[in-house]
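For reference, the chain that follows is the form predicted alone, supplied as structure tokens.
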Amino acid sequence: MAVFMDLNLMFSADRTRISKLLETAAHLGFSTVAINYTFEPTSLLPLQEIPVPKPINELIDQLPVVQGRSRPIRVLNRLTVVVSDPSHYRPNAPEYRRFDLLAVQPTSEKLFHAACMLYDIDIICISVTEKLPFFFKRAPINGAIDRGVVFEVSYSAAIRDSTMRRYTIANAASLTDSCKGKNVILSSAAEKALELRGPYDITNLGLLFGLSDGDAKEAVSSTCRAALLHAETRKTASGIVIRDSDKNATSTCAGDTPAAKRVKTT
């Protein structure tokens, strides 16, 4: 039996709204969801603080049980950085490690290329609220796929507005044509419970976006699971690098010169 996931429920400080989102997601059959905190740095406030995820017990008193399963819904935290300048993505920022998933939404072709090839992230968000200012190219997309990064298309904007519906379909179709339907996840980006749709409805949307039937089903299940595994690996590797760096710094301070340059005595 497939395990369905929605890795993009928009954070709200309103406990009632978050509770209804989680209850509806569980009722629709989603086993795992991610509360998405959006961070959009600006040139006017370059030192904006990255948000801190709230503990789940501060958002909801009791997790709802997933429809058709005997266990409560699993809730993760996710950070999405809207990148309009290279400085907006901060590699090795300790604040990023507070989140289970790390995503970026690039606003230019140059930044999209960097996100695909360089950024240590899990998800690249495709804008669905406006016409993309660039065309997708196969080379960076293939690079992202090789690195295990997934592309996200969200559908709630298409529910809210007819103009955004056209942008969503056009941008999603352009992406799926370039990536051949691989490494694509479909998420809601829902702000209200009424904007959520069930896994099979989302699969039908995937067909409209240009995904095959198999890829559309994977976009709400196994590809989401791959993104979670990628995130776990990324965080583990990052921790190892940080600890190794600390060890190297300690060993360097132990003597006047680095260990590799010390003269051995006989």
Given for the second form:
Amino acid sequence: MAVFMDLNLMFSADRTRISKLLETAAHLGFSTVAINYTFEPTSLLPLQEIPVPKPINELIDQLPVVQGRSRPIRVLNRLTVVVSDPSHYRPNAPEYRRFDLLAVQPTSEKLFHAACMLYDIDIICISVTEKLPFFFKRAPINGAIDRGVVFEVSYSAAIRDSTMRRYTIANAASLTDSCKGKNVILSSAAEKALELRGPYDITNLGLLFGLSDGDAKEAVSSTCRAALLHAETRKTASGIVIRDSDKNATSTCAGDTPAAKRVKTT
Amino acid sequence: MKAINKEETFHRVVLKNASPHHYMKVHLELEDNSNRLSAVELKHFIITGLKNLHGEVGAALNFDVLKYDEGSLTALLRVHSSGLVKLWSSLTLLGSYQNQSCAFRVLQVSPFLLALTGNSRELQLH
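Got the form predicted alone; any chance of the form predicted together with the partner chain too?
Once more the chain from above appears, this time first in line as the rest of the complex follows.
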């Protein structure tokens, strides 16, 4: 069985907060977490700085051991770009290579369609703080599922506020209707340690969102793992991952360093 | 004297809907650890949570607080198996108690009360 993962822990500059978050996540049983840096470009400032992820040893001294296992928790970096305009997402920007996972939160129907079919990303975030301005259509969602992109629903807004609760459940239910429960991940967007919930609690929440029993458990475990593997293959140019028996190595086209993706100029 | 049959065949017993109730061991984690609730306050708090999420029908769900340890804020709840998802989801989404953040940590869930006596997660091997 795949291990439990929570791929959305909000980054904050406060070091004690992050270390408390990581300790609580390890205590609850999550083997892998991803620290989420949100980037919201506005059209006023054309070239805003994409945040640089902080190295993990700056955030916490020693990674806590996951309860029930002997290994410490694995912490990854993730970037979420909130796109409200097609120019906001720059494909193959070099800053994206510093992050392990790439996510996009579309705010309009066209951008959602583009994100599902074209953008080179791993996760599409479904907004939970507002009523969805567009309806989901089967065609782009099936296209995204074929490509391996997962849809993410965050649940910590539902814990904070009752109006958000309604939006979360409504948006999640309409998503599961359109995608038939495949390629959905559930994660907290937790800023405090008290907003995290255990993996089986989230599995139960998935039932509330319309997922079946098996799909709900997969949403916390194997679908998250699929998103991570998709991210690893996305980083390499040829799209395959080869594990050496002596050491872990990703595949290379030719030469020593992995070939970086470049925008087609022809 | 009847000869005892030495061949023991493998016997598998499958119980479907074996227990009408589900039992949950929960721990309430508060932001301010010195705050204490009585058993009545705890039950009222959970009923408020059920009402917020599932409405009047949810608040009418019958559940019992079988055991409550006020010092450690750990409670043993019992609910009909049909109401487990509702109760569990309202415990998960319960976020604040008297304007301070809180979290319900569900430690164990089982259809059999006996299973709640041992918790392998809290096993210390050293």
